[in-house]
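Starting off, we have a lone chain in the form predicted on its own, written out as structure tokens.
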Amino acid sequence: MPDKAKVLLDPHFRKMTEIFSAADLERLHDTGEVVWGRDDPMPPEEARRALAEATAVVCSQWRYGPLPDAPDLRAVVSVSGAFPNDLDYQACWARGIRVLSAAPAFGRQVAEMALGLALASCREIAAGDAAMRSGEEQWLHAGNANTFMLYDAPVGFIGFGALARSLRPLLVPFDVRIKVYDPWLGDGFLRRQGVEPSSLPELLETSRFVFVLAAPSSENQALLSRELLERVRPDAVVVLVSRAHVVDFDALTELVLAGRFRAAVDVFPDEPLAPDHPIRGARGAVLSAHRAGSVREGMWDIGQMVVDDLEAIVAGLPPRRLLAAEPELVGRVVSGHGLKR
């Protein structure tokens, strides 16, 4: 490894000030020599020359062609929230190059929004505001005829990755009971996290709040099929904040329009959402324009985690904050659905 580590920093489509606070950018420059470090994409030929001496590459996607002969390269870090496409993972693992994703950096901000959407739905906050503005409000008991509380409610998590693990502590004060469906995690591990493993049908039939938190994969497209969505409790809220890939969105829309259950939705199959999409007219839906994961302070978590792990890598230590690509799972993860966060 060179005396002064070289970090090829090519975050486009991200902007430097979007993901790095001034303090973390200063830490990054203290960690090593920063090559490029601009908002515009680095010219490919220039990038390939820099790669030959790089210790780490920080990018939004791998667009540099075949993995070069770069003897000092120790890490490829994606700031997009997904693992990069067009990267030779087998070659990386064979050469001891870690592939890391900033996906955990979205945990806090998305979890906060998921909690807000759940409360907005069950307490009819948006509907109540609209009624006040139009002069059609119902006061006191009459205004709460169809509301209910999160406290003490049975909750279901579909997926127990970074988003779920950030949301769970936020629900502790509500004294909820959490069931989890995640086929990528063992029952024993889930129980030791203080949650109850569950089949998907059981979770849908028993949970009053269903949080869809699973990352898109080759195995879970439209996992929540029409048949399964029809098992959702009629007094439940489905909170969708990971990716619409996981849900049969047409069925979800039809069932919410029919008053079958409520939904709070931040992600959609096609974004921006068509102006005439029927879910816009669903009284039982609280809608958000993919805003859960783009808060300024939350985005700075990306830069903080990147620098924390680069400091460790340069020191010859394992990274601890970003998500590492695992041979058993990386090929099953789907990237590029919806707008980039």
Given for the second form:
There are 4 protein chains.
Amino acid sequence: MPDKAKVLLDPHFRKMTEIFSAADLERLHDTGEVVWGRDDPMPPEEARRALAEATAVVCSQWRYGPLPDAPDLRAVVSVSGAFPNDLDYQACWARGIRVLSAAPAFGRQVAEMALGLALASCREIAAGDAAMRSGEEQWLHAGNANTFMLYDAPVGFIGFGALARSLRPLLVPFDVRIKVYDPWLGDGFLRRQGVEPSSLPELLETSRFVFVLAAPSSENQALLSRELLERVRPDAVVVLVSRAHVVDFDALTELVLAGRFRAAVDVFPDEPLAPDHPIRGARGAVLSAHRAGSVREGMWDIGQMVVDDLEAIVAGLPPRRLLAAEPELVGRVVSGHGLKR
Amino acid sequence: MPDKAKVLLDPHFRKMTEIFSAADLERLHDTGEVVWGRDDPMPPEEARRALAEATAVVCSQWRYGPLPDAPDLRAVVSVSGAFPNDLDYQACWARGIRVLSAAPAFGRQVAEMALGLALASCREIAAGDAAMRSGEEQWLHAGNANTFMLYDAPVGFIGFGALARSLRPLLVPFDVRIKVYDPWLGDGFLRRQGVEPSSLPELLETSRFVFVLAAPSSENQALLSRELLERVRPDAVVVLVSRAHVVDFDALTELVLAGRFRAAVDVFPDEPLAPDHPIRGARGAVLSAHRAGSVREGMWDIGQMVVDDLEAIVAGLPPRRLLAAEPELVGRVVSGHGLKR
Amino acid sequence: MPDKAKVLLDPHFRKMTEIFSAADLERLHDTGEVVWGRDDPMPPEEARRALAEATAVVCSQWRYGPLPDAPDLRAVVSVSGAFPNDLDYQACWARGIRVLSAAPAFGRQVAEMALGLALASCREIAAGDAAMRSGEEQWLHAGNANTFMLYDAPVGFIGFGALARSLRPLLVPFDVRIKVYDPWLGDGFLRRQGVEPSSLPELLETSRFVFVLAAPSSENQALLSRELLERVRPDAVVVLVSRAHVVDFDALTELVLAGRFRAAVDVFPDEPLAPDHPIRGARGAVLSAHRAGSVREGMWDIGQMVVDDLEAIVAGLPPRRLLAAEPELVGRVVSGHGLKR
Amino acid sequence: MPDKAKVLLDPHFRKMTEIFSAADLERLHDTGEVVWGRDDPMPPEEARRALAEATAVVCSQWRYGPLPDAPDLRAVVSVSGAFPNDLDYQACWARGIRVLSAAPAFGRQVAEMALGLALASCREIAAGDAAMRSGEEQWLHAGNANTFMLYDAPVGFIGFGALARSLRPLLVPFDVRIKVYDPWLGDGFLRRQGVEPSSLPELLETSRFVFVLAAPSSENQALLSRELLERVRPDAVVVLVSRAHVVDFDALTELVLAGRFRAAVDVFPDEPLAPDHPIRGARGAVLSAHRAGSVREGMWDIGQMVVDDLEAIVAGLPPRRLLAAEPELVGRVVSGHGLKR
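Switching conditions: you have the form predicted on its own, so give me the form predicted in complex with a further copy of the same chain.
Up next: the whole complex, starting with the chain shown before.
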């Protein structure tokens, strides 16, 4: 290790103040010498030079060239929720270089939004507010003709990663029973987490609240196919907060428009969503413009976790807050953010 | 006690099927002979005759005449959330007649709605849905310019009765610290419940989420006066779900319209709310037409609790599910439902 | 109410410093004028005179004469875990006089001990410690030939009063499923508390940990008869912490001596237990000399609760910390402390 | 990967039936071809041959020669609580071979015992049982002259690994505040786990219950030095359940014998402990013959976790139940079991 740790900090597309609180930025500077640390992308030439001495690279994608040019490198830290493409992972494992993503920083904010969307749907909070504004509201029981409660409801999670592990504790006091479909996790692990492993069809047929929480992978594109969506209970709500990738979105739209079930949707196949996309008019939907995972204070969790783990790595300790890439999965998770830029 | 218990069942303004599931109705018939048991009000003459042999009266108000005419009476059970007026409570205590209200049956449904409203406000779920429909939505960070999280937030409860005790467990996983103002409860009791006693001004000045949960009493009309409301943090949301009685509603409306703080409001001074009431246009408000406590499945909690407690009373045991009237408080709680009928 | 509340404080057999911390004593003096307040019993003549002006009487038994001599009385507070005998309860109800017992103050200390005894039994902590001292210990697996874990075990509670409600949360993290037998509580109430109603035979046949938590009543003497005890699982432990009254103690002793099941026993039919009582030699027993409910700091809970509730009563509010006597049950609970004095 | 996974199963010093339930053994055979699978150690020649085709090696130590001879190897699984010595970890990282230990399988059983020992100490359960047998018991308050409660107590954890993470939830319902000293974990991580980071002296000076939970490392031998032990509160209990390695055991013994504080001890520097070791006579101690982590049913957790993770590895998924070796720590954790064999 060099005398002093050097952190190549090139967070673009994120902004410095978006992810670092003042306190965390100060801690970061105490951890090592910060190179770059600006909002605009680091010029490639300068980046390559800095890489030669870098202990860690904090970035959103890997665009710094071959790893042999980084002899001191011990960590590659992504400030997005995904792992960098174009990185030589094999070389990282061989050299003990940690590759980390900020996915866990989204756990709490997305879980909170997922619960909020679920309640907004079953208790018709958004529709009820709109009705109050248009003067068409129904009072008391009349306004509750089609509402239902989360308490005691059968719940299904599709995916049991960081989002699901943040969401589960929020649902515990509602006395729900949670079934989980996650082909990457064994039954024994899931049971010890207090949830019940399930097949996907069984989950869809029995759950009144279906939370789609799976990270996009090369294996789960349109996993929720039209055929499977047709198995959803007619009195259910599907809450989609991870990625539209996981769902046949056309089928979802049609079924919700047809009143087959309800949906609460934060992510879309194309973002911004086309102005004339039919789901915009669906009465059975609660819609949100990909806002579950970018709350200001939530974003500071990214910076806090990044600095916490950089401190650990510089001290020769394993990182404990960000998500570490694993050989078995790294090629199977799909990157990308949904929003066209 | 007579050979067989007789239950005078006169639930009007509620409807039989609104409060009793088929299973609970069957249990009720197993408990004793049901007299009347229809949706329309029992004719007074018939009621008085039935009273002479009644073990219990299930009603929404007391309109059955003097208690001496009810020699076998052991319980008066209100299916509303309030205790009957015009009942001789002194005589009830003296004779060991239990007076019970269905207030606890509203705990879960109102708590769930209170949380849903709070999240709809801080995460701008209702406004976000409206924007998606009008095509004016802002995506990702731009759409989160003014949102905030419940996690780790300072929370204040005004009142710590049935609603608050149902709401507290829902907030625990958000790692919040809860201050409580309730002049009817001692500090020692509150601390053992895991909350922190507080004065009202301190609560308002420090809480980011203020939940108004106090039952209306002869002592708390407009408790949240204009002066006190002006102490609310500018970045706070006031969630009003018990009764508008507790708040200076004009002041609340003006302050929310002025952008001083946010509000989520389920109860109003006059219901239905006037079509031109200015709060209908408040951008900082989430509005709901008194729908927190009348969800269909939630209403069946009333019937379940009523039958559970009737079973207990007929068996010579104390009721454990409904709220028992207490000598110290019975005259101080205000009845009434807000909605003009 | 008189100008200033007067509290007749005559806690004998308890001692003042045993139940009141200095801080609580100071609070008590702020609440009203304290009359007597000594460890030895108040002389009868003096007591009767004081009663004439007393707002509240804090005592261990009622020995102050007829209630009409106490025109200002609003509360009778027992510092024992039981309600006073020889009190005219009918008159108390009629006049709205609260009768309170300190039973809830024992909840936490007894629950803690019940868990400690259960673990000492299943993990053989007491026997293991004795073996280490005699040099006969077995190490590692050899020492665990007959131990078992509380995690995931089926648990039964006999009685679901204050002790049980304190014990349940301590067991939740062990992922146990709790069956409850309590003839004074309905199934609906029990289910909402997160436990499963059960018949007594089923509970005994299925539970690996049987906690006897029922307060002694006129109805449950030797409830756990020899016949029922013979249904206990051979691999179970019976934890007896409420009163020996509830159990056929001779049968329990014989069955434990015969190795039929284990027991952890804190209460005995005659206390002190006869020096030659055979249970003293039972290898399958963990024995404790009625020490679950008299920990020094736990005893201060009594004083704290007493003062909290006196404050409430003087302020015209209902008490919320001590246990209020109820018409349906007061004659059915048996008083007495087990220990001959 | 070969056509069918081959599992070299050589668990000695553990026994097959000690760690595998019948159901898990069956699952294991479904996962792949089991080679060896006996209680006695696999003969070296045979082991080397099997290694050439092994997908996974399940063992207690690495004694199978160089990794290049194992071209298909994807996991080395230790059935002890430690990682194998004499394994080329660098080669494992480079080739993506997972190295796993069964440490997490001890979490629940040791946590349960740690709580049991703590309660046995503070509530004097072991001493009280001994007194009942010798006829020297003190009843009620007299028997509680020196007891205290876990409720509300300040608690300190030394180490926050698998044991601590299992113990923490067991303590939550006791309303304790937990300080943690763990130099391998950052403050941010600890706070998010609901504990408070602390220096070691501060922890010792303020905690009434000190749980020693740290795995032995090359850095923490006699971490609890005499000087530090002298800072322990006089009214505290030190619960030692991880390894005696972490403590100056002579100092601990002397201080407990001198009555400076209490201790509950499950692990000793030399096991079996010398028959004349002075701690055997310490009145302030609860002693256990290294029995916290070898309960029969707890041991089956090892087998379950091993099979769960072998299933994952054979399916090309990351293991999620056992502890994965990490480059930063693997050389720093000390192996060994305490007990001379």
